[in-house]
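Shown here is one chain on its own, the form predicted alone, set out as structure tokens.
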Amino acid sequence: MKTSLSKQQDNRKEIELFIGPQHPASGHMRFIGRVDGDIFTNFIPDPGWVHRGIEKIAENRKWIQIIPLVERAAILDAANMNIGYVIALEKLLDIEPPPRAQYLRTLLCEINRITSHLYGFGIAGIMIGSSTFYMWPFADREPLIDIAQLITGARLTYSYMIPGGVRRDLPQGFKEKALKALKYIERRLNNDYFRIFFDNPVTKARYQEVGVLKRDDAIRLGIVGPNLRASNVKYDVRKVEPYAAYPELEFDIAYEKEGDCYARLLVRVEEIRQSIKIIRQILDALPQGPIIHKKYEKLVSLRKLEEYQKTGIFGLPAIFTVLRPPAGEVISRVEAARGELIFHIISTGELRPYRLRMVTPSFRNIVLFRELISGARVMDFPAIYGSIDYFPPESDR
């Protein structure tokens, strides 16, 4: 952290703080703040330190190769990154996955939503000095990562969803293991987490009535996800513009009215509960049938079809390497863990997209640093940051 003094016209002295990009509390994010006493008079986020060039790289990759590329924006929410792109690609191809594939997609997305929120809890905990609440949620992600690995074969970045379906079916015994993991998370969330952190008077003192985002301001700024819903705006893409299996599942939109740091945490608590509810419905009502569109299923060789019947792993048809969607322009919207994720793709009928635009939730929410920290006390900076659940690589793309 660097500081400098600047003299204002009213003869007050302000300190200019340069935080990051490698400061332990910055998360590969640079901040420029001006402080008068212990009040931030101005606070500017300076992103771009983990820029991955996903949008430009996509112009030089085949359509199928972009699936693992877009997941790198938020590896702890890879499934939701994945489905946003694949839905856009399917619009260009004019295909729709079979029902079983839709349910399996939704299952993995909700597992990722939980693990992403647990990750955010750990960051929020350590931001205000609770090392216990940093270690607990991080460790509690493991049972869910394990069941995601059972489905996909990978722990974090899955490339599970492909045009027209998914790559693998559920293995035997998956339901029992998943229900055991959900039961464990419920107990930890509803009992242990509240005793150690959410009901802790220190937590409430640091988070309640701090970093308040009013409802009208949240709408005006275009905030998305739990940060929007914590300001009493009941907006969730899964309800507004349903996709995958969400139209057939029952769940509530999690929201709070206060709009402060504590409300942003509680929204994520309720979202985990709703995700558990969704997963249980999927496990009970998973339809039978194929896991990939018939247009591509016919192109799989007999040997690969036999492998699928034995192992549940679907080999990718060779046609995917030479996909040429017709010329056109599409937009897809999904509700990722941190909020609305948008893909805008332009195709010219070639092996690669002409243009891919990826608008992530963290990119939409970055303005909150300026809005909520300007005028706040220096000691409230970590609490506000932790409550936003901002992920720098997701914003930088």
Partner chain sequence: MEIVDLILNILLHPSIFVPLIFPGFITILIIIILLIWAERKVAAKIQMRIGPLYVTRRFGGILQLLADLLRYMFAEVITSKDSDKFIFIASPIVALTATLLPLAVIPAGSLLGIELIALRTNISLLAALALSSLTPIFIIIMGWASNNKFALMGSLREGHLMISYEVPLYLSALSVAILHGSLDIVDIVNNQQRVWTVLINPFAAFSFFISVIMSTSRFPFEITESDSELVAGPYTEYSSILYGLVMGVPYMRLYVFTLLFVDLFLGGWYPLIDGFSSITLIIKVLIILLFSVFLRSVYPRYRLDQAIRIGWHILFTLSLISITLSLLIIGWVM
Second form
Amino acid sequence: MKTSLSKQQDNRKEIELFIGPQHPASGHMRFIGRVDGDIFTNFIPDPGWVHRGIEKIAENRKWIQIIPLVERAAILDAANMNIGYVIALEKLLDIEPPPRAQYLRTLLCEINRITSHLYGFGIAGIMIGSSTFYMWPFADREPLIDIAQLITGARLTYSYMIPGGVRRDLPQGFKEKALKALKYIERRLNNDYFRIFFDNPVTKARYQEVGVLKRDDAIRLGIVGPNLRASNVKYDVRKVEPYAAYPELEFDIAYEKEGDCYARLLVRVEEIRQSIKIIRQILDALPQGPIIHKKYEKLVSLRKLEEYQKTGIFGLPAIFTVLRPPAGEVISRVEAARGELIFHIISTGELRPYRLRMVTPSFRNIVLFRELISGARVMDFPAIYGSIDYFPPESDR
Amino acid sequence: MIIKIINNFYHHIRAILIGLKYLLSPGIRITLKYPDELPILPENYRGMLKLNNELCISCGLCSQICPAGAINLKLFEHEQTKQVGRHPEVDYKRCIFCGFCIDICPSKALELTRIHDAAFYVEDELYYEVNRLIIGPKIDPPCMRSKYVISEIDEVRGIVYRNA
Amino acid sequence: MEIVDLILNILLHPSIFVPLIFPGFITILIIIILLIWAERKVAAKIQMRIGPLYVTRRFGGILQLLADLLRYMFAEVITSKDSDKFIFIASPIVALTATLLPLAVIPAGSLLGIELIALRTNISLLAALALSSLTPIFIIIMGWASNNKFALMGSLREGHLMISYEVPLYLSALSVAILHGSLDIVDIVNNQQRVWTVLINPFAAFSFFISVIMSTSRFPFEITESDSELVAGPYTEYSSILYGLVMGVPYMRLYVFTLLFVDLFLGGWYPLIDGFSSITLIIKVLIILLFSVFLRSVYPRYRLDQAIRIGWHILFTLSLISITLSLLIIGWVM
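To complete the pair, please output the form predicted together with its partner chain; the form predicted alone was given just before.
First the chain shown before, then all remaining chains and molecules of the complex.
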């Protein structure tokens, strides 16, 4: 990659610009661009600066210990990373969680989707210079993180889903608090955000007709998530291959036709609205019953069972330390906040997986940098970067 | 063309007005003045650990499940009761606060505390031996003015902090 | 006692008092400290934060900038190996001086019975505009001397912008001169005793104000040092007190232009005359300054080509309209 760039050194018209890894807008990565005047003639992302070898580490961890590990790929999208792995593991173990657990999983995933999109908004805002739209979404994540904290006991790294169910039931008075937070975020999203940012003529000038990704290109490049749906492709794993409680819930696929930066942001706005709708449905129609598969419910100690019936906090059964799923190969697909997340796990019936492959949405979207920014203006780089909602640690894993 | 200019102008004014609205409306802030205001975390917050050594049955499950390898077992003799057992020790340099150890403990010997923001002067203090784990984590208020607040979710202002 | 009188006489002489005390150096320093604090506090309020607080906690962190300046003062001046060292160090200092030069000809009312104008000429408007166009040149030189790609690109942007804001800036200022039939700012202010220019020729005021916002890189035209792609534009390589200087330059420029704006469009020191007329002037200046820094928390920034387009399409047209309007009004009155 780098050698091919240095071969072009003889072109005296262009300068080679290294953006990052220590740069206000590069994130944890580097970009190598060639600039001709105000135009990037060539733009290559150079990821890998936050590679932690999650796939390799996973081969040395017990099955249950991988749950906190895969969350670290995208810490602000932890629940969706978690559910992807747990679904794969459940396929191996051939168990199905009870309906209440399915609903609780979906609840946390949707809360996480909202917070993740808000985070993306904040980054997009500061990248084109709107400091207010940096602070607002970040501040408004707080009520939602508080809600997630009420469910799971942690702010970001929930480790909430375990094979066969979830770890905790909802606490007392959760519904009122959640509804309040939803009302707050809905009002902010529909009024204030639009007035200061999405309807702001400067924002529109920066985003509209910039970084256009055509429908065919999006499909050809294998783009996933909101970036794909902004190019007029109605593809959502939650609809195509429903998991958890999604088949029973009513929601629409958010999509836009234009495929430019502005469309990509509007898709996320619409997704937040849909997520709010989903959470409201879940809170209304949460089925009663256990939160963990029968098989595991019997395996905890009597003292733990008492606690579970009293407070709704289910312990882990001791068998999880020596969990040995039967040999086999599974694939799970879930819709994480940034797009389709794939887990491919090979088990040989050992304490640890033989191989864990994790294809994250950012990893599949990284090609957009080359496609969209080559040929764009220098000042379009932060606008496009912000609109893709690319998250380097998620891509590097 | 003219319509577009007028439309743009209208949205410029709207953006400036919303800015003015937030500038002039009193008391909307979401920041927690952290060292001055300490949040009281909700029950069941996954903070640092506390060990009840009388309940501990020395099964070692906590050490086996810990994803970060933060828990070691150590032979421990209680000073008064002379009870002997292999009890856990926690290395907070490694702990990721996932709470698996608490959840798997069959005898409920490990407990949650709501403390997670302890700071240490010496690196070795991060290693909690059985003795200290039994006492549990303690933090001094970070500064003289520190007071405890409860955060509540509010429909209008997002989060409000009420004095505890 | 004679010596005290002598010193007082020297200090209160306009040619000393104006550049040194009011509206010159000391006032600028105080205003910048307050302005940057206000900018951060305003942004914090809008963004539901608190803003600077812990330096002089009781007064809401008002001395935060002073603390920052002290820190800059004692930090090491780092000059990169390949930079053009003399120009690199000299240009911020010269830019600072050049920014203050227009104050010599901009009148600032009167204080304690002294007419506050260092140098009264009958072409003071032209002189002020000409002197004010010196600073961007040094900003361009800064970027060149830094020997850094980001700094160079920032300078190029400054160069591009400079052409597109200066033309409407001068034309709209000249339309005021046409309207009042004088190039002397004192005359222009005196002519506004009954009605302010902004009411007669709002187009000129609008295009002048936007050009000022553009020239001092306030939002939404903070393009020169746009940090999300250029780190800090021409100022990327600067550190310690030199960075303090280059950071202060746009604010000083904003102050100087605002003074000019108030003189040209908002009736200068009227309605107060004599004695303490400077107070009205400074109040007007502060309001305009606050508004310009408030824009930071409302807007993202425009793209370079869009800003240039705004300069040539909208502002240039508006300034031509304002000149026509001035001519029409003059013709009608005559």
